[in-house]
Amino acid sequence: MPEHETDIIVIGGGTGGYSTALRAAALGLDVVLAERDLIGGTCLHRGCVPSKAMLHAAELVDGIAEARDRWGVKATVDAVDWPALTAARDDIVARNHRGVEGHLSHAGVHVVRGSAAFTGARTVRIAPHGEWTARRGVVVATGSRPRLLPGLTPDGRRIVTSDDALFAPGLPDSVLVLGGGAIGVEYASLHRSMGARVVLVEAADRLLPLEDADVSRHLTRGLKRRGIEVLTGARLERAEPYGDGVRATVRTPRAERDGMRALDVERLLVAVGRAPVTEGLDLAAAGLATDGRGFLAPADWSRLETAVPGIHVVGDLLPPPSPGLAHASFAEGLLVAETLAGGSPRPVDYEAVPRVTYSSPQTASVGLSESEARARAGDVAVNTMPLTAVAKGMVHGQGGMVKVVAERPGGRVLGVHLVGPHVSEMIAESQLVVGWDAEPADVAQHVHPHPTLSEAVGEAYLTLAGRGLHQR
């Protein structure tokens, strides 16, 4: 087989892989990017981008209902044209796909279509094209896939995963969403907006169990207000296809008599997390092995370099504290590319990476939860500002909150937590506050526009700084 040399080999063309390749090429390095499927990975083709396109359509449907019920606008949704909706979604994905491929081509990245496997610490075979040797290093960015539960076999119609839920035929009349993390909450919200009866099941005692408890509480309240049935502390006991749908049995502490709840739904959507993909890489040939959870852990987090020098990892293959989010993998790709180019970039500050759930209501957080802050810093100052305490929050009428957690007395802001409409667009300010170790008084001196939802953020800092205006 022919042999080739290059500076860097990137295995995987998702967000982490292609960002590594683009930055490395911009720094003057020769880059080979191996991808066996579509450039852009899960985020572009099955996750972030298409799901947010669908959630935007859902927001429009909800807006029509609000216009009619609250604002006197006599409008109704006669029907959802599913082919037209999915065509608009697919057009957005296709244009993004062409854009990323164009960026890679313009940057001079050599994209090789095929399956990659290690043959040594610096050598990779990309079938069926041959073997490449990396002069500087290899970056592993093969991403993740949906986790499955024993006994559940997705069929793309009645039982679906988060990867194929958007592409299942039509809109179901009823759906059981298994998993109350960000993905499950988003899909529950989407299906409810489109008119489905939705039951959301989470094994932990609250939704978004990794977020601040008040975030979970406000989110759950908002979802229930929209008619979503939320079952926490509940587990799926069994499920099987039944006619045109699924018959499921859920164990919940609030169920009647024997603790079992029978549910007949048109679709079961499994969203219980994602698992790293390393099959076929032949990691052992490079002297590598995954940990007990299947992650490829770095030996040096400041460089995201494994125990084998010159082999780096980005994206969903990384264990916590990497959050497995697309925007975190962009930062990881930049870090690794600059490291391999001979630079000394700053490590990724994972506590300053925002976390967003694009449901209705939305949630957005950065930094530590209140319980985490108390465990680390002891006594902390906490202020919660309802969004309905400001005029724009009343206009939206969806409730929500701003919660700021800071060291006491007058110390750094440790965490910021938002729930409500459009908070995904408001969290960037808080990322800077947490990332730059700002104190409430530092933020309080800056004026937030009135009337906006962001005004509630400013008010929260004013109160913590002892300058409360509308809040005491």
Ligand SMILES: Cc1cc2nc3c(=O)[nH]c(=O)nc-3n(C[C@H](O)[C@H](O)[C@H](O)COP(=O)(O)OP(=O)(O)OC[C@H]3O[C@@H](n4cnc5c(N)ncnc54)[C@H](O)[C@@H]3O)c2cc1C
The other form holds:
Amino acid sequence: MPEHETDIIVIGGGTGGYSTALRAAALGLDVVLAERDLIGGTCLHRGCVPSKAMLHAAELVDGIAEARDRWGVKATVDAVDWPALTAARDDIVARNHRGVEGHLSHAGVHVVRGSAAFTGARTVRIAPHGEWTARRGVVVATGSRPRLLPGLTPDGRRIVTSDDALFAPGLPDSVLVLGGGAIGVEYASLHRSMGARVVLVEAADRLLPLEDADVSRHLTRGLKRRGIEVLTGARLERAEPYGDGVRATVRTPRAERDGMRALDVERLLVAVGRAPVTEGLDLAAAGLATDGRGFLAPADWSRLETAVPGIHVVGDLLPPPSPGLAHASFAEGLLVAETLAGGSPRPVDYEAVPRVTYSSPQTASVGLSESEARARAGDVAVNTMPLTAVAKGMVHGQGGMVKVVAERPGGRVLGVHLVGPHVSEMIAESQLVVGWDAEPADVAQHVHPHPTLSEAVGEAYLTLAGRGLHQR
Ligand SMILES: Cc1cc2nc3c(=O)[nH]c(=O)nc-3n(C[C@H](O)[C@H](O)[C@H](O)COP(=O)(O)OP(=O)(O)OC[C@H]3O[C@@H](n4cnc5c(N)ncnc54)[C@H](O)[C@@H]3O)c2cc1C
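Output the structure of the form predicted together with the ligand; the preceding block shows the form predicted alone.
The complete assembly is shown below, putting the previous chain first.
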């Protein structure tokens, strides 16, 4: 017989798990949260937070170069003190960590530190502490880890994952980043800002292959302008130790003509995606199994509930359309907690979840790409305008674009795609526009402040509503 009882057991204390636990506790439920490592999970310790802290420092370095080259400010970067930079980063992580632990404790969530495994559909053993029965349900939130390629074993020094890159003793002089998704692009951008020679290799024919083609085009142009070598349609054939670094052999689309590319770099950073984590969970004991790709798929997406009643899933363990993003996992946590508390919350609207890449230039999108919209809606209205069409875009001088895709004629906005400085902060209004099924004319009623970059977004909507001022 299990020794303990509770209303809900949450397995995994990352953003998906801790948000479920906090909301369930706020709704008056008894919650046990099992975590075998650190509360906060990938996002807080190895993902969103530390990477964005370092990208902020990278922006400052870029700003000094811009000040010197464009604005006559006599400034130079003497050196990047990596230990000081990582200490500042780690301080932000530590403060966030204490904050989340404090919230959980304040909410009365019982955090149990240990590895959890199912012993039945409602029973979970958390080693070495004992076994719990959940009166209402169990939430699986065990997240993901870096995906690895066969024959390419990270050694934490020359061949690294995004996890290792955080804890490396210093920055490399040269890096080959394998993978042109958000994580690869962000790390390529970061290393370039810090002065490294960077080659970015992507197997698909464009970077961020799931985004709108214009996003990939503008991003690639921006990265190349910064001196990053971008190889698309390219595959890593071999990587072997070479001196203090790695010799990588890459097959590019020109391999038949020019032969393979040999690239000698100090570090090879593997960023080819994330793999779901389920080992040690004993899903079979609960009557569960993963899908062919290792994800735990819900039978009912509106409740994120598996085929076994009372067992729910949140976060990176979910297959698409869940996007593997922290803010999506927060929404999923809220949904599952409210469901288990007896409510009927609205399902997560995955199409209205924004997607951001915090590189330089940044990208931010919500909704459908132009090609997805054409496939679904047939005739669409598309308005693309450069960020430099507005005064603040010229001040920033970094190029970029705003693209709005709407149903024709005068129909709902289906997708919004931004590239350029600060677009991560500019996507919020468009996520409401897409989420609320608004039309360009609805947005065109609302005045954007001048001069701002967001004015370009307002102008793009104005033009689609037939009222453009600065765009013909
Ligand atoms: C480099 C990088 C940058 C990123 N940047 C962003 C970003 O800018 N914005 C964004 O939205 N997302 C970003 N992400 C993605 C984001 O980190 C994930 O979507 C998010 O962390 C998923 O949360 P989760 O709760 O599903 O899983 P995780 O955060 O992985 O948490 C799962 C937890 O479960 C625990 N666990 C696993 N198995 C067990 C078990 N059997 N028993 C007990 N505990 C267990 C683990 O120890 C872990 O703490 C980034 C990811 C990376 C790697």
